[in-house]
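One chain is shown next in structure tokens, namely the form predicted alone.
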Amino acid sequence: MWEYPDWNVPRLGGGMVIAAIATIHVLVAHFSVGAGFLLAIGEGRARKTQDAVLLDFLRLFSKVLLLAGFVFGAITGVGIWFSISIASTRATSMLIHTFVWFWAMEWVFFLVEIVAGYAYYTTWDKVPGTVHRALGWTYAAAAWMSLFLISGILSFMLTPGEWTETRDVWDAFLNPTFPPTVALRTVSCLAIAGLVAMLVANLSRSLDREGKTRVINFSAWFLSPLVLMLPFAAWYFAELPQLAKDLITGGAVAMMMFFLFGIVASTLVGLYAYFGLIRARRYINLETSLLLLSIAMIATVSMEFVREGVRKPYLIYDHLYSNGLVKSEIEKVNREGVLPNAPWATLATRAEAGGGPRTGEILFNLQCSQCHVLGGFNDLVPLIRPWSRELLVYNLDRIHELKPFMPPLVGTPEERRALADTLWELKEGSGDRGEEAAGNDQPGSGS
């Protein structure tokens, strides 16, 4: 059951390290993809129209592609699997084990990748023309189908369709939400390239005012697919399931609100760029830039706020819980009891099955410090302050059906009692000595 140790990050914990980290690798990721789009794309036009200034410009676009992609992209995806792997080691362990080939893939379309985006940044003026065009579509197409693969896996853990029955792995990719994440994904990619490629000619020196503008018309040609962000959403909403769509619609306001911004936020960026820049040819400022970027960057973290909220309690929907239990292990260990299948726990806390010192915190790590860090964020004890004993224990047994985003709570009534008896001490100790004593008395803080 939770055959691995539990990982405590003080203030933070496990949930939000990844989070951290995989915002930063997202935003850089789809930089890198729509950034492929754009140097093939816009080489071809600059050495048709003979147009000197955006083809001088593309080079040291390039370069920023080089910089920013491929050294922060390959630094946070490191990260990323080094802190999901022991935040969240089976969930992790699935998703190799089911898609051990489709990441072969996707690590052979990578390796594709930076071979040909290093192969176009250093032969400019080195090779034909149209030899560097062919490495810069190379870089855009292995760098699209890494989107493509990770998109297929992501999805899954949403919506994983028929896997849930047949364990078919093609079940599993081609699952509902693959298409319409596809989709969001290259508009969202297209869209942030376009907007660096603003923010670096308005930070150019080569460029006069003129330059500029004739960079910054042309970029604004890939923000133009963002008025396909409301279609694309609507499309993926309507394959979410039952209880994700009711988080979005009012079961979760926070769900709600970020989703409607990242909708509109999006297609409002979109309208200014058709009608302002593709249209109108207008020129934008360094802070203007800037401004459309970070719009931009937060519509996009939004999305992804709202595709991980919306799939609690689950880590792989309908199957593992957010808490690292499978739902079909729920019967047995409510019998046997979460101590005796958790083999990491000490023996002398495994003595203590009856309902001893160590249990409640012992529970509290392996159920509910996934989400809650006592003393950090979502503490759990401010939400349990207005609640009377009798209340609390009431609510912790059937707290899936109060709150439909977090998993059962699990194990035998000893167990419970003990959970209940640990966050008691932890509420009553809180208002005695404040913060401080919140902080220390984190379970298993030395875990």
Given for the second form:
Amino acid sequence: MWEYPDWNVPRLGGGMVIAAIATIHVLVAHFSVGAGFLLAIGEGRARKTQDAVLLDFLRLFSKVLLLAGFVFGAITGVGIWFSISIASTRATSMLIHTFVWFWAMEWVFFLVEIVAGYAYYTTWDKVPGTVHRALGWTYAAAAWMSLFLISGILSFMLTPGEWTETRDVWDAFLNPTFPPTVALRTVSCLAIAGLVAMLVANLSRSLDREGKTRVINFSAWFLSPLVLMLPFAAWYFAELPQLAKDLITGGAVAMMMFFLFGIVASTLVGLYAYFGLIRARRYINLETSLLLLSIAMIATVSMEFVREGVRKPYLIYDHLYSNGLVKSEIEKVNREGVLPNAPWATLATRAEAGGGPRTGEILFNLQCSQCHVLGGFNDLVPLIRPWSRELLVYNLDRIHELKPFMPPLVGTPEERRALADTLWELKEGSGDRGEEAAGNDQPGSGS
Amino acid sequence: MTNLVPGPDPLGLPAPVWLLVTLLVVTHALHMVFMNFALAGSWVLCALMVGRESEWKKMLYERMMAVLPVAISLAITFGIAPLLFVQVLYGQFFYVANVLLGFFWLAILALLMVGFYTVYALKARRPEGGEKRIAARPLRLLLHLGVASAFTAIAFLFTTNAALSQHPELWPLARAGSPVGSVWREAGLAVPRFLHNLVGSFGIGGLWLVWIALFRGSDEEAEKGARLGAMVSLVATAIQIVIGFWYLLSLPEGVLKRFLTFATPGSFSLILGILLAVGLFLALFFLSQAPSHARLRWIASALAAAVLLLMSATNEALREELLREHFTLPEWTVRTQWGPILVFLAVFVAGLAVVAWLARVAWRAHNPRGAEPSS
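Target state, the form predicted in complex with the partner chain; input state, the form predicted alone:
Let's see the whole complex now, leading with the same chain.
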């Protein structure tokens, strides 16, 4: 039920705060994992071929890793914890109580990663080359293990597999999309690290044109696995629940487009890297490297967006709805009502001091505001503007059937009516501007 | 009002209560070791920049700046573990406090980010080479004050969160008004609790200074730095003992009574902690007279570690007592995941071995002769 207070973020909504922090973190974390392999492999090659230029570059690159990964990456990683605990409290609690030992293992690898990273950065020219390479490989292995463990937990949310029946943590961790998630993320990590290396090479003052080209051509090898994006994405797709597949294949146009964009953009960057940078040994300038990195980042974020989007109407598939209600609780809430099961919602907040919120507003806050922010992100009013009052009432009762990516609306008949009244008032209150816009809307174009 | 307290997660605890509490206490103490240096050390760095310049101040400053980023990283890393275990054991209280604090809670991230990057900026050397750092002295002092203030603000917000999560009776007030204001106005123990955390950090941070000053051997300059560290730790410990009693006496009557009548295991950790704190005070007194005395340094450090661990245990006992009327740990349904626990233990032991190897390699790289801290 709704046992926790809600967190109201005007215009954006809590979900978008999570998305903002998580997006930044994913990119930096991907870079941190891929950078480990780039450093370890690069140092091996540089020492073997006695390539002082590449070795000097790797020294600089390790500093970038330290400043980006160990500060920004680590703090935004904690930031995800902070934000999900206030915006998706119930899901956070379920994940913690299911996976605490996997998170504890991940923490051990994170500790090794941090210590290995500092040891690596601070011991250039202070330990023999073989030992330094071993430090680099230790960092890379620990960072990748961190990715491996997190992938199991993230993929669980979309495909909990047998867990919904057995509640066995191994069923939860070894879920259907876990292996393809690891594969996809590994490829992304290597690519982002390679692209950041190209950017750093271009920014370096100590490298001449020839040196930059050599570093760029070497870094391009880390982009070539991007050609595997297509088969890995197909593998991932094959393991998705039917509804998620339906959303990607046209049920939600945005999901389909983002999925395709992610695969196509990644594959094209991979092909360019192979034919242009590895085989033809071309040089790319600062602007081009920045452009390629931006495309790869947008592609990565697109795939993350799809992973989050096709999970709807759930936070934990087939178990916890996106509005914080467990599937098995629906009958009880329909029988008893929402209000008796939401003690925090009936408390007057600071803005409402002197008079508590009305039933319809409470129902909106509890069941709609996680995805629809009034006057802000994914605002509900434009979506219901073309609807008559009768259609509004009719649709609310079967919203999960009309739009399968939405959770069912729950509550007693009186509470549902109160929500319909509130939504109608919001629609009416949106004014002439709304009426005007409604004339241009296509029926059913909202989502 | 009590119906505002959410029920424990129906998924239950994935391990016995004793194991989770032990891990919470130990990892919290480890977090304090590094966090205390980051917090107190950032203020000491400010102090070193004030007044007449001298060789020993410069040496101590340089060495502290070399250690500080690693200490901040480890404070974050070791902070994640207790954050994990407190969510498992007391999630229903912790989460409510997080939500009520909202952006204040998220502000910790921004403060940490700004503080951490400022430390790196202060560490940077001028691009033209040489040993000179960037920015003029007044600006550097200002930046150091900014770092110290940011870290102190983080301590303030963590104390606020702890007080709010352990006083459910304040929740309606926090919801209706300012969440931070309601805690500091209404929770009687918030002020001594914050001071206990803040001043305590100087007790541990001072000992860090002693080690940092002497880790390349003892000479006149190093000894001056170590003496400063011992004095900081000594004075902080003395004040801390007084604040500790203030903190104790500010507890709600029922809770205080349970501590004084040995109705909670926390009484034993508290008494032992106070006794060892007195011992620590004496050890620090002698250390401040002879800062390069190796045995005294080890004794003081061992006592400080024991006090930290005992106070961390007392802190958990206090949480249990403050929440007793709302929830007790035996109310959890336990569904132990033995398989994952065993895998975790194997990973943990292997991880420690790797960390030990990494530390050894790094230490030897920076101390080619393999010199241990000499006396």
